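Here we start with a single chain on its own, the form predicted on its own, put down as structure tokens.
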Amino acid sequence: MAPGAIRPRDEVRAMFDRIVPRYDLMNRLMTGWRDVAWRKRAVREALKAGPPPALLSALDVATGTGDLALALRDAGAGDVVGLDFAPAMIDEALRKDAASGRLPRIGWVEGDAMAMPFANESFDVVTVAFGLRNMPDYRAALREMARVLRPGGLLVCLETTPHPWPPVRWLVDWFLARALPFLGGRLAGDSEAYAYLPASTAAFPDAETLGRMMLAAGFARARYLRLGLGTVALHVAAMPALEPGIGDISA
């Protein structure tokens, strides 16, 4: 079987719909507010996709409550779409977008990351933050992201990754396995959902393996940077660019 999410799609979607009211707060608490800085770094990488920011078309996959899509828009990206399969998440993203008062508004789409409702080569950049590990087939999900990217386009991916030093990895695993479900139960009323996080993290490929999977999915090159004291990886992968002259018609 291809590596993918440790729970069935419908269970994962129902879980995310349940935790919307405390989702953003829990993200801040369990990262010490560092998730905001990580998204800013991801946005900086995304804006390197080629076109000027005002002409950049960006798709944020597994957008959740829309934080990364909103950050892309606020940084100047002119055409941003956020896609998620959980309707309550999309509703919250819509609410946050409207409350921001910022223009242009983002296109929010309820849809499946494994079969996205977009034509081939629709976007200059695709982003995904802590959502790939919830998809049923990581390789197929990466191929689908590659499909909607234009030649030379970028995939920017934030994900958890095992710490390379065993003592630190043990401490992180302990926190995720013990403290996080407790916090989730007290603050979000759903310890089961926050027990899923450490389990899904433990089953997810490490940063080096994920980079190789991106190359196998059709990306020409991939690089990554460790963040969060080594527990988070920011991957940037590029689609092959067209050879000069291909498709040109000379007079």
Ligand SMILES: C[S@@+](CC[C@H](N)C(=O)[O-])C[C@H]1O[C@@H](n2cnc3c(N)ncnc32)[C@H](O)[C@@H]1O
Contents of the next structure:
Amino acid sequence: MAPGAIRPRDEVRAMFDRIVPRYDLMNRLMTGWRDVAWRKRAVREALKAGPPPALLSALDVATGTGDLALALRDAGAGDVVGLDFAPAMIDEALRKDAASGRLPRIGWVEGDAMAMPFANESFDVVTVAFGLRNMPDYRAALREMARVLRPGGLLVCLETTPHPWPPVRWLVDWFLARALPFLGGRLAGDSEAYAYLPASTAAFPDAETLGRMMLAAGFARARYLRLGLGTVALHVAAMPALEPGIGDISA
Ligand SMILES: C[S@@+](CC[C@H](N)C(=O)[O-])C[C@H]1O[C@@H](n2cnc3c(N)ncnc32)[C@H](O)[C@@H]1O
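Next up, the form predicted in complex with the ligand in place of the form predicted on its own?
Starting with the chain above, the whole complex follows.
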């Protein structure tokens, strides 16, 4: 079986729909507000995709309540689309966008990352933050992201990652498996959803393996950086640029 989320698609969607009201607060508390800085770092990488920011088209996959899509727009990206399959998440992202009063508005799309409603080669950059771990087939999801990227385009992926050093990994896993369901139960009234996070992280490929999956999905190179004391990985993968040479203009 292809590596993918530890729970079925519909269960994952229902779970994210349920936790929307306290989702942002839980992110801030679980990470000590570091998630905001990680998204900013992802935005910095995304803006290196090539075109000047005002001409950059960006797709934020599994956008949730839209924090990364909003950060891309606020950093100057001219054309930003956020996609998520959980309707309550998209509603909240839209509400935050409207409340911000900032322009240009973001295109919010309800859809599945495994079969996105976009033509091939539509975007200069695709971002995905803490989303890939929830998809039913990681390799197929990466191929789908590669499909919608233009030649030379960038994938910027933030995701929790098993710590590379086993003693720290066991300690982190042990702590999170106890602390997060407790916090999630108290604050979001949903300890089960917050037990899923450490369990799905423990089952997710390590940063090296994820980089190799990106190459296998069609990216020409992949680099990564560890953040959050080694518990989060930021991958940047580039699509091959157009080959130099003479071709047929009718294609
Ligand atoms: C942990 S949240 C991350 C949200 C946001 N990117 C962030 O940084 O806070 C994961 C999101 O992935 C979405 N998701 C999971 N699987 C998906 C899929 N197959 N297609 C679209 N969205 C998906 C969920 O609905 C949820 O909003």
